[in-house]
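Shown next as structure tokens: one chain only, the form predicted on its own.
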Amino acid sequence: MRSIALITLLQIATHLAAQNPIITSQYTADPTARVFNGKIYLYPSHDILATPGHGRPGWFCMEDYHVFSTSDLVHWSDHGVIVSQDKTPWVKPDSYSMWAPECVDRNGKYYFYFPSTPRDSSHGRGFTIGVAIADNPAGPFIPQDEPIKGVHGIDPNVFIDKDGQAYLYYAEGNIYVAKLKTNMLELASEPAIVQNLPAKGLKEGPFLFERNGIYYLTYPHVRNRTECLEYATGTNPLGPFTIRGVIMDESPTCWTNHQSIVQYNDQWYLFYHHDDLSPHFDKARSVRIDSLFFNADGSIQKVTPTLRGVGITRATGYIEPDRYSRISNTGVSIDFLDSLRPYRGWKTIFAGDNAWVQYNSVDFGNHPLDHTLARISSTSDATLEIHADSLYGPVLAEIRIPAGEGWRIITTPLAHFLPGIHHLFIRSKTTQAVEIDWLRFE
């Protein structure tokens, strides 16, 4: 029984990575995503919960950095710790202030930029920014002995223009920019405040990218009570910039947000964070991804956060209806499987006839599948239908659930097999309460 329980727990812990949030093995925030060697590498900060003597309780607490990678935006590999506060010469070893990082490549080297609190008062008060260097995007990274001279702030972002000039952006009340020398370790110009950004409200987390000759400066901004994501555009990395609008509206529950935007396989993606795994404490955050689109004039279409996220789910993998693309207005809700262990994921609760959820982009392949398995709990007789492509599309399976106690895996033969990629609609055919964790096809 112990082996079966362990396998089930590992399945729950690992297959969640296909949807938002994309990492459930730890808290992650402030994501910088980069494309290196045909893969996306993710460099987030690593939130942990402070304990007495280890960080400031009730505040951000970060002691190291991990790097993750993917080639399909669904399965993420954790390459482990790449930089930590106790192994970086200039960082105060008990500061727990390894905040939002960055990584870029140049001339076969990878430069990892990170802010923290220095151990030596000669570097000044507050945060400064250091660099670690590696020959591989997953490390090992070797921190430099000293931080970058002349820089005091957080949230480093580095942009290398087409002419080879590198720019460092960072935040300290305002957003600053300075040129970098070709060694990527020293400033080539004095930092200057980026002009024409909003005068009121906190601005931080700069991330600049270029598309079709337009330079997009994106940043979180507290316009009201929490951070929304905004952007400004210009024709030069140094500006001037013109405020263009909002990329993502503020969250009602998570005070911070932090973004990066990358193109991968001809699609643009927005990486950001939310408090999915810690809804009552927004200093423990989790990284999300959603697709991003441009209008014909180059403006960015506002991104609506989703639980489904991006990527294509294999029909033979775990499909989690709680990470839905759309949901009916009544009769269905989402909750944690275990409120004391949020990393175990969520469940979908159907409590009304014809309540439904939509889950997009499931790949059934070409090899016929003949049954579905679903992890379900219901104390009453109940029925769920799985439709393809629309709410009243072909019925793939009718799952009849006998009354019982606890979670069970119910096997149901398929009524139809449809090859290729389809959207799924899971619909309740009873008023009795039904809970579903996941389903998959075989």
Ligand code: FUB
Second form
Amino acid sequence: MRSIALITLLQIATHLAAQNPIITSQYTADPTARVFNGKIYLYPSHDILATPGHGRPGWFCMEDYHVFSTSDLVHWSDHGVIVSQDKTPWVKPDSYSMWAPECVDRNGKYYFYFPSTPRDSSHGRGFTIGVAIADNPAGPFIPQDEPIKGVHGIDPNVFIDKDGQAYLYYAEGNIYVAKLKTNMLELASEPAIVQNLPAKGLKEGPFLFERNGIYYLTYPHVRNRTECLEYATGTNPLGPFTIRGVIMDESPTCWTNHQSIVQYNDQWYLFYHHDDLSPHFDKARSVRIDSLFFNADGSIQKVTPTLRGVGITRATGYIEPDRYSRISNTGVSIDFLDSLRPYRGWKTIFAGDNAWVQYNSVDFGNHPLDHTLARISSTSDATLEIHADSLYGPVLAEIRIPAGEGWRIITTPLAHFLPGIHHLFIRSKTTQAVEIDWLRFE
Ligand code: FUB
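Can you switch from the form predicted on its own and show the form predicted in complex with the ligand instead?
Next comes the full complex, and the chain you just saw is listed first.
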């Protein structure tokens, strides 16, 4: 039943794999992004909903991991399940506790680290961390028979320094660090608590990276009500670290957040998660990406979460105005297309003259395009204008929508063709309610 539902999800979601959240075919959380062989690979947790006898209702529920990859940050391929609770010898097969994972490469092998509940109580109570190894970033991964000895905790993160020394970070109330042996499977030092991090409020999800000789230890921290993303810096992977500030403020609706930071094609990106597909249950999360910038002194500029996310959208692809870059203060709102099937995506509802949304970075290419297609619903006559570059920039198309029932595809000739990349502004020219699902150019 679950696999039939998943196939349906994948089919429905084929044109939605862009903007935030980046994956709409399943829930994804705790993203670790890595660059391998010129592509970004994403290793997230895979939230599912507990059902009677399968997982704890109202709590995190995960039975396996998928891996995804992209080369343009817009189109993501799902490479399928790489590790699951029922095929990992040391994991309690009905624990549904495959929490935040990690993957690193060393000497042509890929080491996938994941926390879970051991089946054998000799490993202690609670979570421990195991490893699965592959020859390729998308697997197949072979899990080790036993977890790493001497580790109790969640949220593994592995950093290999320039001198070849690997470090394992993980969380158990505090954040711990230990050296790893070169086999990447055993500790080379006793785990130690990373000092000088906030004393009050839960800390978890460590992710360490190095830039220009500065080691950045990033971590979710509950400083107030929910987790914000913070960071500390040092000149050694073992610390000491100095708390530097907040990367992303807390969300009012999603209690957890969890980050990784990666540079790809000269741009830094923050991968994190939110509750986009499940706004009323924050244990079913979805991965997002936004651009991240450094100041000249190496400090990180705070990232404002966006729906537009990152990447260039092709004009001939599906442009989803509901994943806007900016939106007018009044006269426009966003809602699910079908609140019972959130994975079908969202729509933009215009209900005021001059209400607008801005959608950045659409690539029109160099070959003239002739018309726009828009999936629209309106029971009254209405008009939407598509402008390029600013709210009052060149009108690309004036979409006149005759009153009608249900969703329709409206075709409109282009008034102008502008080659290259442009920000789009979609502006309502009437007060009647008009809904738009997507728009594209041919
Ligand atoms: O996904 C389960 C837990 O939620 C992770 O291990 C934490 O980092 C938090 O995101």
